[in-house]
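Presented as structure tokens, the chain that follows is alone, the form predicted alone.
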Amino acid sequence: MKKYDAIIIGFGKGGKTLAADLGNRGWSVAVIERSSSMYGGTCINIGCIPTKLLVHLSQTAHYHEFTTFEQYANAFHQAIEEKRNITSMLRRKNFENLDTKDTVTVYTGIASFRSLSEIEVRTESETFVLEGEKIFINTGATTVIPPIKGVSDNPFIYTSTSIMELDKLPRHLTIVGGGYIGLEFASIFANFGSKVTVLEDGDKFIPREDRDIAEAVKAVLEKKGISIQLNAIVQEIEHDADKATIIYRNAQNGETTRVEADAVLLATGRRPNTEGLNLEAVGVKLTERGAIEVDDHLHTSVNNIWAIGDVRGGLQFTYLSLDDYRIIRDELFGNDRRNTGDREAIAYSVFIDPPLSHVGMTEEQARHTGRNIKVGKILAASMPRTLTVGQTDGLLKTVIDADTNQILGCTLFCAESSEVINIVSLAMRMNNNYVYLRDNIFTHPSMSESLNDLYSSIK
């Protein structure tokens, strides 16, 4: 049996930085990934990296205005083949830095526990043992798939993974979700050319956001012609040779209707990855909605067993994998002081087109608690640097404290918002109030001067 300093199931943000830095002060580490395709974790494989390149694509070919079906599909194809160009480079780029480290060793296959200390690993031609003294969970989180007739063996059907390796545009995409990721490749697809079809089971569009955000957000999809349907609750999803019929009831009046598409997108959420690791044998404890439960330093209900990333549960982003690390390795080797009720002002941003970014309270949030607040607003095509990009939609946002002028929260619907966005919630992290932004001297023309007109605008 084979012996580590820790072991790390997972190739994730968190996971694959941590093997790094041990491997580098000297410590042995076994890195346990079921799939070879997953080398680097979701981010740079079916995540952040492929869908934001296929944003960018998309976009590209949206300006080129292109005037028969058959020049976006050819479009469409070059990008995904692009995509998987970038993705595998970048999947064989993270196998490198970790398996050419004498101190790190990768493993291919299926990890278990046997107990505290003892992990089989199932790979495709042999079972084996490792023990490791300290044990990072690091399998991060799937796609939920919905109990709906028709789902399973259904060739049109597909996933935000599988849909990225399409290789034929489909002229009628249906996306079974309204959630982000859903809108997502809503934007991405109907900017390729698609007609979309969005179907969402809730009565609000983006409920989590305030409703003149979602408004208008509603209204730029709708522009790009993407029908929204609300309270479409989905019945079965039928299949001929050549197409799906997916049929939904609206939970207000109670009609059935049936939209035909040659694919269709489940786009119902992502839950913990915890299958398979047997952690009842450990005594590894999940919370109710079935990821691992940690304490603020990410330890689990067993002491030498930690959990990173999304299979932890909270909100799934790279970034907090990445200050997952930084957590364990201030425990490890520094001063122990960060843990996770240290983060304040994380923001957020979704990849539509313009891209909306959030941070902090919304407006009815920040009256929920009973504060005395000024809320801002101006209109993206107010500012120069929307017309130089050609991309004049969207609302910005800010709520702040009348008492205090501290900034509570800021929504940013607009062009390059996910840059900006880093500005408010580092504002924010440094105790500055709103007037450090509405002074600041800013380069012109950029969306960053934006916050100088919105934070002018505090009523």
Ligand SMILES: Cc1cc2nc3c(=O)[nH]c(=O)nc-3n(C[C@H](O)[C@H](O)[C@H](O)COP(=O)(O)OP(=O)(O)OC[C@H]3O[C@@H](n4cnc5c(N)ncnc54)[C@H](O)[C@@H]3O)c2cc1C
Given for the second form:
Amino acid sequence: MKKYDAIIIGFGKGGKTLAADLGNRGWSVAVIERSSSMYGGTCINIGCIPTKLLVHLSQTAHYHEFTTFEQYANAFHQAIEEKRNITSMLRRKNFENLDTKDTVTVYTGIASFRSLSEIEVRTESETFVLEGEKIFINTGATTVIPPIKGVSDNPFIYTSTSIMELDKLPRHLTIVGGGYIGLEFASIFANFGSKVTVLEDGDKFIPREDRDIAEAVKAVLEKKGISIQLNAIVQEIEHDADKATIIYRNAQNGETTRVEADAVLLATGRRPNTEGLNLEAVGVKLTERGAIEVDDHLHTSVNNIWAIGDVRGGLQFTYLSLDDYRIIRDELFGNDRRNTGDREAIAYSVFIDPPLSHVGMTEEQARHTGRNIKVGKILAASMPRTLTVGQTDGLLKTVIDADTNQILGCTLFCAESSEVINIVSLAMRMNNNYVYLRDNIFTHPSMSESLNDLYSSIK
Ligand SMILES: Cc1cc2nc3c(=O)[nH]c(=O)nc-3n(C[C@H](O)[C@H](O)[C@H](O)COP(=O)(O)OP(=O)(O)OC[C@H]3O[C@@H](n4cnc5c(N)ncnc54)[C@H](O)[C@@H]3O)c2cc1C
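Beyond the form predicted alone, can we have the form predicted in complex with the ligand?
Expanding to the full complex; the earlier chain stays at the top.
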């Protein structure tokens, strides 16, 4: 049996970065990835990178304002080809990054626990066992398929992964789920010229955000022609040879509606990937939601086993999986001070058009804390940069503590917000006095300078 200092199960962001680091330090490392089309993990193959490429290419198509559906369909087809080229280039690069190290071996097979230190690997042609002193689980998350009648064996049903393999642009796409991944696809396909319907079972649109922000986002998406139906409980998805028919009931008035589509995207969430790992056999505990239970140093309930990234539950972002790696590096080679409790002001961006980015508290959350707060708000259109990039939609908002001047939170729904939000989160971590951003010298014309105006608008 081959023995390794470390075995990493899953080629995710935190795991591959850890594997390279350990390998560079002379550790013998085995990385086990179940699929040759997933070297490099979700982010580069089926997550962040392909979706953001499609966001960009769909904006270009939208900008062209083609006159026929065929022109849009052609632009979509080319975009999918470009996505394939870029993801396969990144996949190859990710594989080589690890495979070219003498100390690291990549195995392509499905991993499961045999014992606390033994991992069984099932490849296409054989099954063998590896022994590892330390084991890191980095198996990510997988799409939840809701138990809706008519979903299985329905050729019109797609997940976020399979819809990015479509060669033909759908004329009408219906998205089940109005969460952030669903909305990104809504924006992409609407820009490419599809008619898009979003069915959300909740009664509030993007409930995590303040209502004024949610209304602004909804108005911009509707302006693109996206139909957003709240309280829509999908009952069944029928199909014939040409189309699917989605039957949903309105939870408020009980009315039943039928909507036809030539593609249906299921975007009802992603759950931690623990199936088949045989965790029960070695005593690795799961949370009630099925994630691997970890402490603030990412140790599982078993001493020599850690969990990294989406599989340990909580927010699912590539940059948090990467930060998990930093916590482990600090434990193994540093002063062991870093932990998940350190994470302050973690921002996120939803890449609709324009992007929606947020950090810290919303106004509603800040009010609930009982603090004395002040709010600042400006329209994106008031910033010269929005004219130069042709995207004047949006609203920017911040909330501060009136007694301490601390920034409590910020939401930017505007062009380039996915960049600018990082300035706010850095300011919150480093200095956290709003006056710093109000009076900072920014370049012009830039979206960053909107922070001067936003923080001057505080009342
Ligand atoms: C459509 C979409 C868009 C997204 N957009 C963004 C974004 O813009 N920004 C952002 O930060 N995040 C985004 N995310 C989330 C982000 O992709 C994930 O949070 C991140 O990739 C998780 O990385 P990870 O390290 O947990 O593992 P992953 O990268 O998910 O890797 C896990 C790997 O483990 C493998 N595996 C699973 N089980 C086994 C097994 N038993 N044996 C061997 N191998 C196994 C899998 O094949 C996979 O390759 C998006 C996700 C999706 C789906």
